[in-house]
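First, one chain by itself in structure tokens, the form predicted on its own.
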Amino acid sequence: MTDAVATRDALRIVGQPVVRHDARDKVVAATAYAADWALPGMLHAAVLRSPYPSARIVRLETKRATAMAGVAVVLTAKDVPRNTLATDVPGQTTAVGPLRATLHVLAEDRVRHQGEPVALVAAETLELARDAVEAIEVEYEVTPGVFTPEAALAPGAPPVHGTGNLLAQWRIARGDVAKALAGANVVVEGEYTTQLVDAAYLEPESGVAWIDSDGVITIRLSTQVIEHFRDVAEVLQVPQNRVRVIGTYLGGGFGGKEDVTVEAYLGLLTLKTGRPVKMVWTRQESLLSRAKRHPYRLRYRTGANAHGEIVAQQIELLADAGAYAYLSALVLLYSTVTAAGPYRVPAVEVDARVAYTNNPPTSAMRGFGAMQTVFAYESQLDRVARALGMDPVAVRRVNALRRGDTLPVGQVIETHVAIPELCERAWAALGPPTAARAPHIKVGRGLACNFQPYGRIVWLHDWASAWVGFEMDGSLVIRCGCPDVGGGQASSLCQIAAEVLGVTLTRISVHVSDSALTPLAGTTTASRQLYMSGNAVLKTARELRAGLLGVAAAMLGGDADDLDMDEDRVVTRDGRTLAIAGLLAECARVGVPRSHLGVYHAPAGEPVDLATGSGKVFPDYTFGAHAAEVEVDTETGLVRVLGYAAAHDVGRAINPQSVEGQIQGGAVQGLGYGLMEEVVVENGINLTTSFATYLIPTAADVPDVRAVVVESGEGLGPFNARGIGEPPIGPPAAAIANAIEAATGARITRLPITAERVARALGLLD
């Protein structure tokens, strides 16, 4: 483990809790989000959506809507040049295999889930657009549907698509599981259920589109992926260079804005009308129609010896993809790789499946398949500890992965695993135990660990690019296509460039998220942007620095290796200085570039056979441990979180303030997942279409989260950082469940952990 404290002293900007460049505008409400944009002559758009989860479209009549005054256009599937969107990521098919369904832009002959889009309207006002939607006449013939993965995979089940309902299956087999379980001192069996969850961001899906004077369709929207310009171009059947996507700052994404949302609709409507078009989904529409987090059923058999060492895990995972493939096969892959947890397990079997149903589609959400499994494997480990009379910290210390260990999938862990330290620090951060307030109030503490990959799968050959350049006065410009989703991605790029080039932060401007004007940097997903775009800026800045210092060495005399850049100057070892502006003037005179475009390529690999455990899947992993103290009212089942601590090894904190914010925000979102959030669907009908019924935690529901930032200095990101966007959401649900069992002896196996479910586990309800 690298001594990060010793190396931190050599850094000036990286590692400092600087104020992010966008902080002031957000505090004073000056940030322009996607829905804040408007253009002269702008039309307003609305979508007609199916009320049924499974039905044939018998008749679709738009004449009355089209004839309404103020309605510019009404579009159905026959009006879309190419009415399909790919539900995979370019380059992904070698890893996942062809996904067996495409997403229709607008429904053609049938609908497969409630909320599926059937028609589009653009009108002079939003009210007119909505009236026109109501005027569209649709006759449906309701058809049988399937509403659980088990029902979908049963013999004779109605097919959601023509190829059967099994979307994807992954298997891992390592060691002799049956023999290991037979020889175990204790075997714990458990079945766990996680729920359908919405991203529930405060900013719904929104955007505005127009056609520039040169004929380029420009779409400004809230998105995590500006590369969707290619998808829009395919739908419109125009060259990709005729579509431009500009990403705004996001009011939340959490994976929900990774897939195409409004951009294809906006592109279609502005192409058909020749006018600017705006679309903003309502909260009801967002909760009804957006892809959700996958619900899972997880079955575990865990064997351990008398010392608490896990000897075998037998795991079965079953996930609900909903009506379309989206990213379900990849989500399931993440679940499969992480199913055994951050622990040494010599014998493992994992059988993971995901099935189509007529429920709302499911896709990416923060944690991306690696968090549902945490609830199961951390519950199992606590049950092993309880059966053997072991301390929860001790059982994790005994089993924690170490550098050089091999995961069940065959990947060797190449960096430090801080699980024992993280457990101890999270547990200690809770402080002295809280005394119960009354005899019927029980207080308990729980611990949960996780590991989360950061960066995309190695066989996708990920890359990101960045441009860094000086103006003649010594100010610096960064251009990078990474969307900033609120996690401080853009500000981190400024800190990295400032560290390398010695420029004062206030003299740096950064431009992000424009498919036409910023070098492409990939998606803001998979906890990858600091890793990928950060490394791209670091590489680019270092290459630019090398060229500049070569000129400076000639001006000052001596070797470029003896020069440094700090506080807008070049500095020699003996204290002489050269202003950056003077250096740039000389560079201009001798023809040395003052800017540089660089590309960072992540370590690559080839697809592996998971079943045989033959190689590397992800670049690296982030490790965490959370501790919770709860009180349980044994008369009502009500759970209140009294204290919470979250410890993560981030490799290096580029901006500790942003890192703490990510840890705290992720933990709170994870507490919502554990205690209250659920999209309730009955026979394909979504009953949770407002924040009155979809409950998210408020300040009154959670305590202050104590963020414990550990810096091992061993990440693969810039200055050895590790990704931290997703990891903190994983452990909270398991930590709460373990704390409840510690307080009451009752084991909760279904999320969310509502008062009713606790009361039933306590025997208060039938």
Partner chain sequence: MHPFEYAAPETLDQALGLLGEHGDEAKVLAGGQSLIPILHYRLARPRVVIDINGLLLGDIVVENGRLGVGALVRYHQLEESDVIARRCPVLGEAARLIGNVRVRTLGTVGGSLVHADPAAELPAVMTALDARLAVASPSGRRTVAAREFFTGPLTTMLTADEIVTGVEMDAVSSYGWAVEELSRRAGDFAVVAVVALVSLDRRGRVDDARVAFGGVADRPVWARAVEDALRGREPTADVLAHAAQTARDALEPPSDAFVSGAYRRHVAGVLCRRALARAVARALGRT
Second form
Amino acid sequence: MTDAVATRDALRIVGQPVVRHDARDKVVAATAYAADWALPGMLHAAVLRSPYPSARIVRLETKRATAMAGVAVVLTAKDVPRNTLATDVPGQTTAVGPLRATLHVLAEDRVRHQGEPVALVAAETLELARDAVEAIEVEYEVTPGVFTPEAALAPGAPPVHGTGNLLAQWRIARGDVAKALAGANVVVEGEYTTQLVDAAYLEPESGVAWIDSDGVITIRLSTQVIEHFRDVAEVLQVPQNRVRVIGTYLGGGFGGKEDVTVEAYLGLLTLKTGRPVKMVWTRQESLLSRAKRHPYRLRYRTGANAHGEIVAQQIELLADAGAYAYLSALVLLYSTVTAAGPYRVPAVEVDARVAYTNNPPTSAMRGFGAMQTVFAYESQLDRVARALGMDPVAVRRVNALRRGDTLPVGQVIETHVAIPELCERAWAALGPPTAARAPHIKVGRGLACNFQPYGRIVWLHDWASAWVGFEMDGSLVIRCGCPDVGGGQASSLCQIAAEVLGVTLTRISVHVSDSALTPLAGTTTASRQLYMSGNAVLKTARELRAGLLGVAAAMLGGDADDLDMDEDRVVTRDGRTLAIAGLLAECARVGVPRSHLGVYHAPAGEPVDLATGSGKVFPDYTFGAHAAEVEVDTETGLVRVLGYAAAHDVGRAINPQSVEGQIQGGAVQGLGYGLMEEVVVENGINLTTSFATYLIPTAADVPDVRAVVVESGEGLGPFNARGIGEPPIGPPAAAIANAIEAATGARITRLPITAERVARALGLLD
Amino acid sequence: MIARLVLNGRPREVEVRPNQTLLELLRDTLGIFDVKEGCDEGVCGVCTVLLDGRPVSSCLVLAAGLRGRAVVTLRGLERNGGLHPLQEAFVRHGAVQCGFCTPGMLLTTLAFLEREPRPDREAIRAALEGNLCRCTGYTKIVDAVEAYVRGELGHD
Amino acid sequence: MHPFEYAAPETLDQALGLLGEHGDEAKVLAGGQSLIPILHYRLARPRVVIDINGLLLGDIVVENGRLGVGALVRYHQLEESDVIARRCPVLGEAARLIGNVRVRTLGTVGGSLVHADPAAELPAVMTALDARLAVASPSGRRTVAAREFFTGPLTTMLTADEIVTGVEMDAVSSYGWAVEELSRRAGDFAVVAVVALVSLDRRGRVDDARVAFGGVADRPVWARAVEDALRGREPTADVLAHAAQTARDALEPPSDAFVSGAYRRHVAGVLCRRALARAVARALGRT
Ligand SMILES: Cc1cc2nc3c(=O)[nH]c(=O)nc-3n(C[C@H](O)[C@H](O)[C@H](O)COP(=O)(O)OP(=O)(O)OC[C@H]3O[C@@H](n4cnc5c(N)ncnc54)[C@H](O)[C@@H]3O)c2cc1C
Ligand code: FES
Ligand code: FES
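Right, the form predicted on its own is done; let's see the coordinates for the form predicted together with the partner chain.
Every chain and every other molecule in the complex is listed next, the one we just looked at coming first.
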């Protein structure tokens, strides 16, 4: 299909399940995570947070806390040089328009959600810092709040901010939906509800800051976005080149470390005290205050003809942004674009809104708006199939997008769409059906597909840069500002450089995620990092290789095109070799650089008018199909997943083991979303601020996940890879719901699918 | 006050505060960062250490109460500078992503295999139920333990 | 954690002396699996923590057909002890369902009973077994029936200067047993737990039945009605179902943010029937 396939056999390291260099460190715990770091004279920090979801701050008195022995400083809003933090598009300038996405570093006269930060303390010990937080006196006057988007948008609702509560609205209209629905053989209507969800990585938000030489405020923390150094500089009102962010290897990110977490606080405290400061959020704090995944209400009307082909979808989405905008407008855009699923739908209307409430704020989380919609569109499609007596694979095969098709938003699909193959392979991977082990147990299977954009919205003009250079001994150094969230990001960069430059993997060292010392590569979000940094390293390595082989050609005689680099040597067609060290010495002698800085620019485009469906929004998409076998205890409603298979077209698997790991991990997060995870909020109060109440799946709750890796050889990443970070989290909830209906006839439309909800749907509690 | 323990085979006496946990003793006082902190309430398992050979949440143990008992952290597995075969299995089988759960997983697994040397996959999953992992989805962790049990890496 | 003083008495008398001295400003520390989280959250701020782990309360003994379990016996001992497996296997089955493996390393029988979580397994087992708790205070000793000990969520009859030293119960080696529970996630506290013990006479009729629930009220619930419905009857599926139904109808479980009372009640009925059926099957296997 493309050059990647043609050269497939020629690939040496790309495509191999090589052992990740970071895994070796991690099994002996040699990796220094953000909290595994201490400096002499270091202070410990704590945050005072609002207990109320909506209140005015009437009095804020820090005298008693400040006077406590061992307390270095207590800060409130008035101590912050610039108390506004922009949260529009992390790490990037934007042309999206006025998103009004800002928040206060510390609350001023109002708090808008429980857990909103009000004051900071730095003290000699953590216990003292916590004591001082307790000693700060705050008087609140509770004000009326709004706790559902419906209530927020009702006339006369108390405004969360000065403006109305409608934060953003996107609309798509294509074709004559009313007419198509009127002519449809079946019309299925459904309302679906998805819940508030936490990223729940095991490593809480954490970091240490200090003032380095030349007054550079240096913050070493767990972040997906080192470019926040600019935001910190704005808050501190210091020049941007006086703030340095060092990103550590993360103990998980999943979008939750995309927005600013501890860095602004750390910057402030180290600036005010002149001393190193450490801040580690407790699990409670993390669950209480960090932005989460949006809950949605999704209303669908889906019409299909007698062949099961969808003729129209009418879709209404309503999401809860919580108290601050963060990335809500963009999350909603992803939902809007993906709302009709990876299917050909001639007539579509989407009306999508997101509202402010006094609930915990929501922002980026793995799936980024493209996963709530999966639960709805895949439930709908299953119901269409059921109404027509079609099997789940067939209905998806007839509807699947094909290359050249146009999405409702006007974007033409330019790469292969493997949906039919993915469905068949996922379904087959479940193997022979399991027999029910008791009369009250019913077993059933379900299928769900999805598509997830990878790479940033094209009008954000995304780019990434990397530096690749040889040392004199032939070892290689890669520098790239890409944070490694645990998915093997850094390791993949080594594989790509090794492939191009013929360097043994163990002779490569990679430095990532340092805003001062590694060329910026953008955020590890949006499934973009392999795509962007991978392409940057690929391009840089190729450019470096061209320069080096020019010198080699002169040494060996002949044409540079006839030379290859392999096993730390230059090799000619006729088998002569030149050791890399010899080549490098020659480069030094003739003045040819042994290193190179390269920049990769993603294909860019202009903002589209969604309503008229005018064009391209995302660079490309990753497609997937998941199949689940479940058993349902028809007496209690308890659901157990017996078997699970997840198939994705990854274009090209740079490291098949890492790809499988992403798929398996994403699928299990998706199962958690489907079956148990929920941040329960009552009138703005979070009732799930511990791991004993916010439940994520354990090893005993989920089955093995069969990862089916399909390589179409088409994708925009290096060697035609597609992004695979987010896509696997999309389908599980729908696959489970579909399997439950297949087993029992009961349709669940609300997440998570708890035993009680199933029991109700089965009529057990009537 | 003084806490007494045998830490990775070495007797230690360390000055502690009465309200200091074993986790705080290890990380804050002794700088042993192979024990992580994830929840402080016994649920997540990243702070797992072996106490007289059994897994405990070091976040829920008072350092003052150790009474000379044996504490093993991940670095207690080191074999002449090389990897323990279970560590090797985790590396080979891709059982490590972010790695934050890894030390606890390894220790829990070893304590479990002491008592049940030939478990099947289901038993492995049940044994690891108290060690959360948010990245891997567990399949490759179970693969790694199974491979180690089968002795694929020279174990036995 | 708030600062506190730490005391590690070596004997029961020393411990009681300290308790007498500090009263409700003191907290007893056993396995710490509930107390330490409470201290972490600063929900309790004792001035003194009295660590009783140095006391000799860790024995499992059988005397005159009665089983005695010391307050400091750990859950993993209940799982692994031969004496328990022979004399009172329901304790082992219940212990295996508690929390995760780390909780089972340290958590103690006494701690579980005094902590008195309404959904906890051991309080329900002791209620079913009609166990008696041995309690010591500076002013003397007393025993308290498990069926009276629990007075509300996380509250018991114990006064601030008392220590539970152990529990005593009938050895129930001739009983079939089962613990059934449903939890929201593997290893989590039960939404509903049911403990059932059944013994049969020579004709296969129910001689004795003991049933208790966890998670359906503010304390463990002894389901006396089930026992009356079963005693002397042949344990057919219908009889068991009817008995379970009777038990269920007597319950009025509260709702919380995660599970409704109606669902708890429904599940209690289903699990009760299953527990009885398993207990009967085991009893048949034994007679
Ligand atoms: C992650 C996790 C999961 C859990 N899951 C479950 C579960 O599924 N089921 C379950 O039942 N429990 C569960 N627990 C709680 C666990 O069982 C605790 O061990 C138990 O509740 C308390 O026992 P302890 O020995 O740890 O007591 P501690 O925590 O030391 O003490 C608890 C309370 O009892 C008092 N106390 C302790 N011993 C005595 C005594 N002998 N005399 C007087 N007072 C005493 C203490 O002062 C304190 O108030 C879980 C705990 C954790 C951390
Ligand atoms: S930190 Fe101890 S179990 Fe989570
Ligand atoms: S590898 Fe990240 S938590 Fe397990």
